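The form predicted on its own is given below as one chain in structure tokens.
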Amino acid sequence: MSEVAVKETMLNFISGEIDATSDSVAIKAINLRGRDALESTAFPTRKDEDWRFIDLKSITRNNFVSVSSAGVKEAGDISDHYLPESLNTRMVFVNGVYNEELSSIEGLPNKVIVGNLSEYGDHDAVKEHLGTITNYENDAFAPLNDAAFKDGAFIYLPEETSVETPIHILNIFTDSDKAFYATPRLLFVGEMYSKATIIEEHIGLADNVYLNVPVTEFRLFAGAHVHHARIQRDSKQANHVSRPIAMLDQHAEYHSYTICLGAKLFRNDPRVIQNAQEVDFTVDGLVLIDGEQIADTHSIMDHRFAHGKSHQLHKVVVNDSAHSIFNGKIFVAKDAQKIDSFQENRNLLLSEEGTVHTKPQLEIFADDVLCSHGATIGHLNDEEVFYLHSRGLTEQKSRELLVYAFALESVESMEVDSVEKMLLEEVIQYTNRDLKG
């Protein structure tokens, strides 16, 4: 019996039939390469290198079901969600499936396509691109994605075309009477010289348990420039596992900036993959947890060519018994010389019972290149504490003023000035919170 026979897969978590229907060629043989896959895949254990400081208990000891079975209620009004920048250019999904009634996409620029992935399966830009990124070799939740997806957000940009309002990608989950999976999807392909700002929001309504799979893929030709941030606001109880991907030509741009606010555990594994010389790009991150959250960080910049630009700063704030989780490795192909790349995981510990494992990685191949790394552990200063509390305030305000530095200059990078406040005012909330000391 082989070792896979032997292992549980994702298929012992799920109950029903996958009914992912489509009458688009491209999406149809992704749904089917995803179910084999599924089939054949192990479920990840402590027994994993990658997998080896996470305890998966809150996906195995579920049983998920389609969102079709699992008896979710309605959204309601959500338009406190709306950013007002986006007004005409937002997509909202509930539970993985798009709502064009919530969703409003006008006054776009000549040929771009801001639209249902569903209805636009057969045009040239996804047939040749969905799913062509994606290679997760051994993972066991891609495949769900690939294999369960119907609905997802498909934005397509024509060459020299900038898109000046930034798109808002909504996906908003609702209460249920059973636990259900979701797999959302983005397909973004940017063509020469294009431009846009991506939001890409997950934000759950009730304190319900489900679990969020969500893919992402950014395919930017020669001199596309994108800005990208992903929120993530899932439910406390929810599981939020996200695969996103980007590739690169030459002088294209893509940063990324992932706020991790919710789940009970958070697992990202972002990966950016130079395809051609002179590249930039960006995997900033902010985390603040506290409760028994776990959010774990596996991203891969990958230089693959000459003369490329990469940046990382990893921020994370941990309270309570939350674990924070960071492995990014730096990795530099042979001949891909003159690259320029900085990682750096930041942790700040506001508990004794917090708990921080981090490892940052070089794996260069080529001599030429300039690459550094680092991270650091660490409490408040007790001198700044003391310096703010001899200055009239109190201990406890001394702290959130000092947490609320360590985290703002994570949030100070988004150009969306609605997303910048809002973010400001979820980081005054998480430090109004008791801090222990």
Contents of the next structure:
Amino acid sequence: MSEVAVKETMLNFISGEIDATSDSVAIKAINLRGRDALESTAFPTRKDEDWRFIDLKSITRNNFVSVSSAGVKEAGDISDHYLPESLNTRMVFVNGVYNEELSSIEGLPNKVIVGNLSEYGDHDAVKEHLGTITNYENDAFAPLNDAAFKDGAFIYLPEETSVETPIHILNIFTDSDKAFYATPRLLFVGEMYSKATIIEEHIGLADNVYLNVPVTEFRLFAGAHVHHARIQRDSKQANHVSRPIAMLDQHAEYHSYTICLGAKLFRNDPRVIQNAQEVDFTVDGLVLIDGEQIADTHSIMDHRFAHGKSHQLHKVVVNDSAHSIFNGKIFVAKDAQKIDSFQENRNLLLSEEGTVHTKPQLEIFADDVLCSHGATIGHLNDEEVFYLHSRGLTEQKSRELLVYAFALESVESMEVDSVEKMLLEEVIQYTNRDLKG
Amino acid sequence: MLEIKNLHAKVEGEDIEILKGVNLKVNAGEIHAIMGPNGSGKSTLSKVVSGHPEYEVTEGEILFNGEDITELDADERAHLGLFLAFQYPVEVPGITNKTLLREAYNTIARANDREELDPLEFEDYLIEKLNVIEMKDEFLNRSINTGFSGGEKKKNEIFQMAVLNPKLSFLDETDSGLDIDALKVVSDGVNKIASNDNAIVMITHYQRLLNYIKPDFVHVMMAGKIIKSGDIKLAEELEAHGYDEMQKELALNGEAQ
Ligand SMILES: Nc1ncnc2c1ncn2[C@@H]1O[C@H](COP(=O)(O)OP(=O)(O)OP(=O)(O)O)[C@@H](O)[C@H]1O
Ligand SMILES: [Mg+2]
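Structure of the form predicted together with the partner chain, please, following the form predicted on its own?
Once more the chain from above appears, this time first in line as the rest of the complex follows.
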């Protein structure tokens, strides 16, 4: 007797109805699209090339319920997480739900919008751009966000406007009775020559299991400049699968920096699409993991037109039995000449049990390009450790300093003082744990 | 101050013996020079004394002010006042000279119940020490040895020595890679640091250095042992006749085993 194996979908790991139904035609269309895709898209297995190395057990052994039926706790006082630079440009989402009380939006330049997507469902920019660049083919995760999101951050910058203070999108996750899924959404539309800094944070307040599937969309028109920092400090039991995507028009600049500190399982698929000549973008990352954490970055730098400049420095520190995966694709289309693309993945392995998989993947169809890539996996250099040690520092302190130095460069690209300070403290905490070497 | 007795050391975890019975005694206020051909074990001796984990002491002892330090970690030895100026100073990207030196200075101060210096006091202290070696203050904020020229690295070692003010310093080929101007500056610096309370052991291949830093004793090291000791005349003899001659002569006299 032969049986056709029925493929599992995301829905196998979700309980209850997905109940989002927005009044906005645009959002509703995305919700419905998501529901269809959820049903028709197979959940990835180890047989799928892009999921070969990652162990998804911490997702598949769960049944995630919606936030409304998970018995989630209140956020309480979270003011410690506010950025002093963003006191009046802060949106707070608790488990994906917009919290107006904790948010503070004041004194924005004329016509700039920083607000809840659900209130701006009929805004032209939402109608035009929401969900247009996020079609991740055969993806089981983005559709969950599509299907279930109601709230979200909507940031709109009219032509030639700049928001001076960083816009802080603070996603807070609270303790809960049941494991839940949350669907933070962010749509950024920057018209010509607009400028902003976005700090997108994900913070787990407790140690509970949840599934965080954020989707962020950045549409930058000609000459728009955006600095986008993403800081992932989810609960150490959480699963975080994100889909950040950006599309750039001529002379646009998009510099993104993803910092991964939390979550049991982190899967990040950043994509930047060059939509016209002469753009400049960055897809940097810093991953500090230990224990049993898994962090997997599958990025795409998609050069479709000539004269693009792109940069990716992905730094990873692995301790204990943690596991890092990096797959960095660089696409250069046939007519995309004079692309200058740089990719480097540097891994620092602090333990015997840790694992690192790294794979650059270049698909270049143009002939006049400058693409460099490289990957290194190394331990702390014994001679460097001894040098510091011989000057009177304990061996542990010497190792700490070296790991700190390794991470420093990435932290310094945050450009927001309080964020840098916070991250340096995180790095110190990380290095204070046992560094086996 | 330092007394090394019948020191044998091998590469950790392997059967390669490098030091084969070194004896050396250094008193406060003295300057010693160790000369010897490539591969004779000079650097190994300095690393073993400073506690490098790559080597294992299999026999003998290293006494520092009467205390056997062979079991101490490198940092504990530094706290007692030992210092090694490396033959090949390591580049440490991402950590500035200033960061290292402040951490080192204060750690050593703490270990010796001395007052730590706060960042401002330390800055002043560093500037003062820069003068010893005529180094520009921009080096303070540069990553340790990273991108330094060969000569700058060597200077930086002596600068660190000046800052940490050790009791006993091994200077491993500090003169190699220095041009004549730098050699004078560095020698000058070392002479300023030298006092009746501290001691210096220089490792060198060249007699030239000894014209600028006058040693009280010169030792010749070969095949893991100090085979002959004397004064500055020994260095002159070496310069004139080379190591082979000296070895032959010793063999004739039945001194070398
Ligand atoms: N970790 C090691 N593993 C194997 N052999 C080693 C190791 N360290 C040193 N040696 C060997 O021990 C011997 C002594 O080396 P050392 O560096 O002490 O010599 P040296 O006298 O300082 O020479 P030079 O004048 O060239 O600096 C050499 O033959 C060297 O190859
Ligand atoms: Mg040597």
